[in-house]
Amino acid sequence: MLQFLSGSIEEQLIDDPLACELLLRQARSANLLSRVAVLCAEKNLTLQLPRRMQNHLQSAQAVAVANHRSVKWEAKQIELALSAEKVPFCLLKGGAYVVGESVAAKGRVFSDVDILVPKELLEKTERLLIENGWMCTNFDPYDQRYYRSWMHELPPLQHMGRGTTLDVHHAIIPPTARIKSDISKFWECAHKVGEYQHLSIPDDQDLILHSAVHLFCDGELENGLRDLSDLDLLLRDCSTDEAFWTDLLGRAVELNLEKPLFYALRYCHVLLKTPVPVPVLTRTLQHSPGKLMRRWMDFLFFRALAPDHVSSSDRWTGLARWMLFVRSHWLKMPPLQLAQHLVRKGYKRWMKYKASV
């Protein structure tokens, strides 16, 4: 899978049915089959592959087209709901890629839509969404407090008619996190798109930086390789502009996101062969952990960012993913708050297990 995304095994696929089968399995487990389908079509490779693989790829392309149509419709419904009181909102991650027709939208399939709204309009936003069919499905008092007091988003909302999931953010980093970033600067560079009146999307640099924060700080690595591939496509597309790298490094400093950017550039370059200039990699090293810690993070991320498939796992993969999950909570919360949270969650899981025995 990594070799395909980095563009190094196309010829091997034509002559090796086993390599095709392995790619299919790894791509499906990484939620990247639709992207593989689009990339194969762009390289005029699809019709040279075994018929079985062609069928899977054509089906995956159809899924991506339908998914994008659904996301665009959902964005219009969100704007219709929030326009009643002229609430501005910014699409994030996959929704921004699709509506903004970014290169990262290629074969991008996802199940929820993420939006950003001003914090002072959060209550109004939630009320308008509830009035238009979105409802919270998690009524656990602790989880409600966790999201509303500590996190940078509301509890996930689900539309009662369409079944779509919506995550409403008021920042890109939890207020309790060790990294602090001024969200007002993020809003300053967001821009309107298409025929929308109140919908914006981040500019390319902020799309990259937010993707880096989400991947390397949030600990949600189920789609880690997909998110790394998003970054790879964005970086390759934007780097055609000579000023891009200087601007990206400067924007990371402005938003205090130098460390997530270091990890993004490092692992895109190493795993997907993204053509990041050596001077840029060297400059980001000043924001990296020490040499010993870098080796340890490589040990973890090389495993966690591989497809979640038996062919890409070793005896340490499960441990690596668990440790990065714990790390993400360590980055989000002060020690005492983290200890209380983990004890609470552990107790709830134990009680659920006892009830099922």
The other form holds:
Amino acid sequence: MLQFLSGSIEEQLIDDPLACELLLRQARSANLLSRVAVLCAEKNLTLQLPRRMQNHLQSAQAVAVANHRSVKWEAKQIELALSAEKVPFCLLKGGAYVVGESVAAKGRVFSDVDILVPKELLEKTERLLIENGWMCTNFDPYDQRYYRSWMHELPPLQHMGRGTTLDVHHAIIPPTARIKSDISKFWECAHKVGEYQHLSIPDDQDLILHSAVHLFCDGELENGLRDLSDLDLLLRDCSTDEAFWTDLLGRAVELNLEKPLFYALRYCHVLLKTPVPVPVLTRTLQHSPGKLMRRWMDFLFFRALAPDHVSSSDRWTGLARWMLFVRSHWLKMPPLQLAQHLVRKGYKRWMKYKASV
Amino acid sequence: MKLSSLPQAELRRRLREEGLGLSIGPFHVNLKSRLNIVAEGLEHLYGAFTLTSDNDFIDFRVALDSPPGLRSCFRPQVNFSFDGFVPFKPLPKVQGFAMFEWGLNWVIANNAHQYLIVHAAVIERNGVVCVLPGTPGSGKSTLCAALVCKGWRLLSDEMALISTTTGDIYPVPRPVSLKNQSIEIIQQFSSNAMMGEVVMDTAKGTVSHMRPPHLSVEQSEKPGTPGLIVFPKYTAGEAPCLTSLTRATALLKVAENSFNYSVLGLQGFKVLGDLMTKCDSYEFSYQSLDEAKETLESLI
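Could you present the same protein in the form predicted together with the partner chain, rather than the form predicted on its own shown above?
The next block holds the full complex; its first chain is the one shown before.
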């Protein structure tokens, strides 16, 4: 899978049905089959592959097309709901790639839509959405409090008719986190797109930076490789433009996101052979942790960013994913708060376990 | 090589170790399982199926195994997994073989969008392929099993795989799933019906699978052109009634029974439009299988 995304095994796939099957299996586990399908089509590779592989790619491409159709429809519906009180909103991640027709939209599939709204309009947004068919699905009082007072998003909303999930954010990093980033600067660079009145999307650099924050600080790594591949496509697309790299580094300083950018560039370069210029890598290295720590992070991320498949896991993979999950919580909250959170969660899990036995 | 020519010990070894590769309609499926009930089900119902060879590309790798833990000692269960992914909660172990059938339905319905997939039984006679779409309880499987026992060819009892490029239907002639009274009705209707183990108290009631006819399995590589769509409905105590449907009504009704119409979008609509130009469509309520057979045979 990693070899395919770095563009180094095309020849082998044509002659070797077993290599093809392995790619199919890993891509499926990493939620990347639709992307493989689009990339194969772009490279004029599809028709040279085994017939069975072509079928899977055709199937996966249909899924991505349906996914994109649905996200555009969702965007329209959200706009319709929020336009009643002129609430501006910004699509994030997958939704922004698709609506903004970015390169990272290629074969991108996702299960929920993420939007950003100004914090002061959060209550109004939630009310408008609920009036228009979205509902909160988690009524646990602790979880509600956790999201509302500590996190950068509301508890996930689900549309009652369509079953789609919507995450409403007011920041890109939890307010309790170590790193602080000024969200108003993020808003400044968001721009309108298409025929939408209230919907905007982040500009290219902010898409990259937000994807980096999400991947390297959020701890949900089930789709880690998919997100890394998004970053890879976004970076490759702009990489020929020299000014781009200077601007990207500058923007990272402005938003105080140098560290996630360091990780993003490092792992894109090492795992997916993204052509990041050496001087850029050297410059971001000043935001790297110490040498020993870097080795340790490599140990964790090399495993956690591989497809979640038996063929690309070793005995440490599970542990690595878990440690990164713990790390993400460590980054999100001050120690005392984290301890409190873990005790609460542990107690609830214990009660649930006791109830089920 | 057919599954039936594999010695019992070798079949079980393959199931335990590298997995048993089977050619099921257009798919290559590899199944791993240590459970006896799965091996027995395969021996009994899948004998006519061709085995895949070592270097074949496998479309779907699935496994049925007991979840770990102490529970296996007092209330044994079975888990279905698709290449390591577990889509369902475990079921009681006795439902192991049935879970293979249900799990495979799920895998196909979610991963084969090169077809428009309609929840329907598909049978053929004299070159006319007949699609019987139906919601659970409409009696489509019962009608399908009955006709198949009387010489119709089985293409599928569960899903019509309509090619998005040619509009032809690809067969997946797997065992026919029968529920509750249907099991006995079919056994009485035909002495040809070979039933698998009867499993009680599943989510669908009592369930058993009927072995697909040898000839249908042999022809499982041969797609057919659809010519007839019949929406069956079992209604006790009433004379059989055949009502012709307009193309538009039939199209909407078939779309309602499709698993992936919304995934295929416009393409799905075009496939259905094309299907309607090839087929006559009817609603058909029946109370006896003999009458139903007679009516359907008069239509082809």
